[in-house]
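Here we start with a single chain on its own, the form predicted alone, put down as C-alpha cells.
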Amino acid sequence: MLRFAPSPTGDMHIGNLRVAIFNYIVARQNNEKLLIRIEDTDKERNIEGKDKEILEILDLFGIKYDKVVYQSSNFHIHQQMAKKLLDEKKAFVCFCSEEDIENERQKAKKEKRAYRYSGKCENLTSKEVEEKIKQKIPFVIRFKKPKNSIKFNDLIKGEIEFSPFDIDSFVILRKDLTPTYNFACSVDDMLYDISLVIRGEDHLSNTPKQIAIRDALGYDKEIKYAHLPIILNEDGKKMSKRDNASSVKWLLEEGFLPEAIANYLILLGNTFEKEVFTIDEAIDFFDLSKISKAPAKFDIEKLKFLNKEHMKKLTNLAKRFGVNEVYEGLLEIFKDESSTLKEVKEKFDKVFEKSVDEEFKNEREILKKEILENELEENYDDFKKRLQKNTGLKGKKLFMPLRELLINQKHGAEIKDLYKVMKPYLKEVVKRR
C-alpha cells in the first residue's frame, strides 16, 4: 500500500499535490492500494475543515484512493508502542523543561554547533523517574538515538547514510502524551503495511528517525523511499506560502484547470515524448526512478501554455459559467485567445459593462446610433458596408470603436467572427455603451 499523508494545517501546497499525484500513479502502476492519512496530531496547528478541503481537491484532480484514516484515531496504539520502547529501555522519560532545552539551544548557537539533546535524563534510575512523576513534574518521552548509522537507498537520490549524531534522542511523545510527527508516522506506516513512501525531500532528515523507530520496534519489512526534489519559485528560492502560485486553491481560483496543473506537476523534473497529457495517461509512461535529482523551477508561463492546451478540449462553457447558452459562441472565441478560465470570464463580463474609454468616444456614439436605429444585416460584410457608407468612418476609426461597442476592448478577435455569434443580442450589448 502507498499513502498520501497531508496535515490539515493550511491550503494545499503544489508540492503536496505533486506528492499525491505521484503516489496515485505509482499505486496504479503497481496495482497497490492508496491510503489517505490525515496527519492531525498537532492539535494547535490544525484548521477546522481543511481535511475536507484536501479530500475535495483530490477528488477534483481525479486522484482515486481506497481509504481515509485520521492519525489521531491511533493515539492509543502510538502510546502502546512508546510504552514498549520504554519497557525495553529503547526510550526514556525526560523531565527537562522547555527553558532548559532553549538554554541548550542558545549555547549551541553561540558555539556555532548543531544543537543535540544533552542526554541529561537518559540515565535516570527507575526510582528517580517515579519520584519526579509523583512530584507531577511534566515530562516527555524521548527515543534513544541508535548506536549505528542508518543507511537506505532512495529511489531518486540513491544511497544515503545518517549517523547517530544526525538522528539524536528525539521526542516521541509530548507532555500531553500525543505522538510527535516522526513517531506517529513510523508507527502508522507499520500499521497500514506501507511498501513505498513518496514525499518531498524536506522530509529526508525524518527518514532515518522513522527507520530507527521501526527497527527498535522489531519491524523487519523494508519500506522503500523516494524523496522528490523541491520546487523553486521564479527567483530560484524554495517556494513558500508567500508565493501565490504555491497554493493549489489560488491556481484554481486563477482559472487553471486541474488537468493542466496535474500535467505541469508531472512534467516538473521529467522529460516525456508527449507534453500534453492527463494523469491517467501518465500511468503508462511515468517512471519514478527517472525524476531529476535537481530542484525544479516553477514556470507560470509553461503552466499557462499547458492550460491553454487543455482548455481546447472544453465544451459547454456557458453551463460552466452559469450563463445563457446563447453566449456559447462568444465564450468559445474568448477561450481561443485566453490562457485561463479567469481570463475568459473577465472578457465576457466586460462585454456587459459600460465603456469608460474616452478615446473614440465620438466615433462610438455615431456607430451606436447607426446600429440601434437600423435592422442588422444577415452577414457581416453587408453590415460593414452600411456602417462605412452611412457614418463615413473607415480604418482604425471604424474598427476600433466598433470592436469596443461589441466587446468593450480595442483589440481582440476578428469583428467578422464576433458579429456572427453576437448578432442575436448585439443591440442589447451596444445599448450598454
The other form holds:
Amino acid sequence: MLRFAPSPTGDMHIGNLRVAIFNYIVARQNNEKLLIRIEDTDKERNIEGKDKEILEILDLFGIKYDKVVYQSSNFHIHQQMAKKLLDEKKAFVCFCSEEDIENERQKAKKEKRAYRYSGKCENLTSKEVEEKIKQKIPFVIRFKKPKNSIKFNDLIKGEIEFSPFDIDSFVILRKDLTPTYNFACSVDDMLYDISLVIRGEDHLSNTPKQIAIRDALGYDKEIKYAHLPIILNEDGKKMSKRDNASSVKWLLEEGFLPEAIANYLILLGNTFEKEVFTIDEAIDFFDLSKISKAPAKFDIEKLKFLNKEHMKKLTNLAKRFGVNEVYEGLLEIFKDESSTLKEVKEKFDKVFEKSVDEEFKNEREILKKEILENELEENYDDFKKRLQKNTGLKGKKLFMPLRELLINQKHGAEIKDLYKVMKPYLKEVVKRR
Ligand code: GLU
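And the form predicted in complex with glutamic acid (GLU), for comparison with the form predicted alone?
Now the complete complex, all chains and molecules, led by this one.
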C-alpha cells in the first residue's frame, strides 16, 4: 500500500499535490492500494475544514484512493507502542521542563552548534521516575537514540546514512500523551503495511528517525523511500506560502485547469516524449526513479502553455460558467485566444459592460445607430457591405469601433467569427455601449 499523508494545517501546496499525484501513479503502476492519512496529531496547528478541502482537491484532480484514515484515531495504538518501547528500555520518561530545553537550545545556538537533547533523564532509575510522577511533574516520552547509524537507499537520492547524533533522543509522546509526527508516522506506516513512501525532501531528515522507531519495535519489513526534490520559485528560492502560485487553490481560482496543473507537476523535473497528457496517461510512462535529483523551478509560462492545450479539449463552457447556452460560441472564441479560464470569463464579462473608451466614440455612435435600426443580414459579408455603404466608414475606423461594439475590445477575435456566433443577441449587446 502507498500513502499520501497531508496535515490539515493550511492550504494545499503544489508540492503536496505533486506528492499525491506521484503516489497515485505509482500505486496504480504497482497495482497497490492508496491510503490517504490525515495527519492531525498537532491539535494546535490543525485548521477545521482543511481535511475536507484536501479530499475535495484530490477528487477534483481525479486522484482515486482506497481509504481515508485520521491519524488521531490511532492514538491508543501509538501509546501502546510507546509503552512497549518504554518497557523494553528503548524509550524513557523525560521530566526536563520546556524552559530547560529552551535554555539548552539557546545555548547551542549561541555556541553555533546543533541542539541535541542532553540525555539528562535517560538514566533515571524506575524509582526516581515513579517518585517524580507521584509529585505530578509533567513529562514527555523520548525515544532512546540508536547505537548505530541508519542507512537507507532512497529511490531518487541514492544511498543515505544518518548517525545516531542526527537522529537524537527525540520526543515520541507529548505531555498530553499525544504522539509527535515522527512517531505516529513511523508506527502508522508499519500498521498499514506501507511498501513505499513518496514525499518531499523536506522530510529526508525524518526518515532515519522513523526507521529507527520501527527497528526498535522489531518491524523488519523494509519500507522503501523516494524523496522528491523541492520546487523553487522564479527567483530560485524554495517555493513558500508567500508565492501565490504555490497554492493549489490560488491556481484554480486563477483559472488553471486541474488537468493542466497535474500535467505540469508531473512534467516538473522529468522529461518524456510527449508534453501534454493526463494523470492516467502518465501511468504508462512515468518512472519515479528517473526524476531529476536537482530542484525543479516553477515556470508559470509553461503552466499557461499546458493550460491552453488542455483548454482546447473543454466543451460546455456556458454550463461551466453558469451562463445561457446561447453564449457557447462566443466563449469558444475567447477560449481559443486565452491561457486561462479566468481570462475567458473576463473577456466574456467585458462584453456586457458599458464602453468607456473615448477613441472612436463618434464612429461607434454611427455604427450603433445603423445596426440597431436595421435587420441583421444572414451573412457577415453582406452586413459589412451595408455598414460600409451606409456609414462611409472603412478600414481601422470601421473595424475597431465595430469590434468594440461587439466585444468591448479594439483588438481580438475576427469580427466575421464574432458575427456568426453573436447574431442572435448582437443587438442586445450593441445597445449597452
Ligand atoms: N504530514 C506530512 C506533511 O504534510 C507528510 C509526512 C509524510 O508524508 O510522511 O508534510
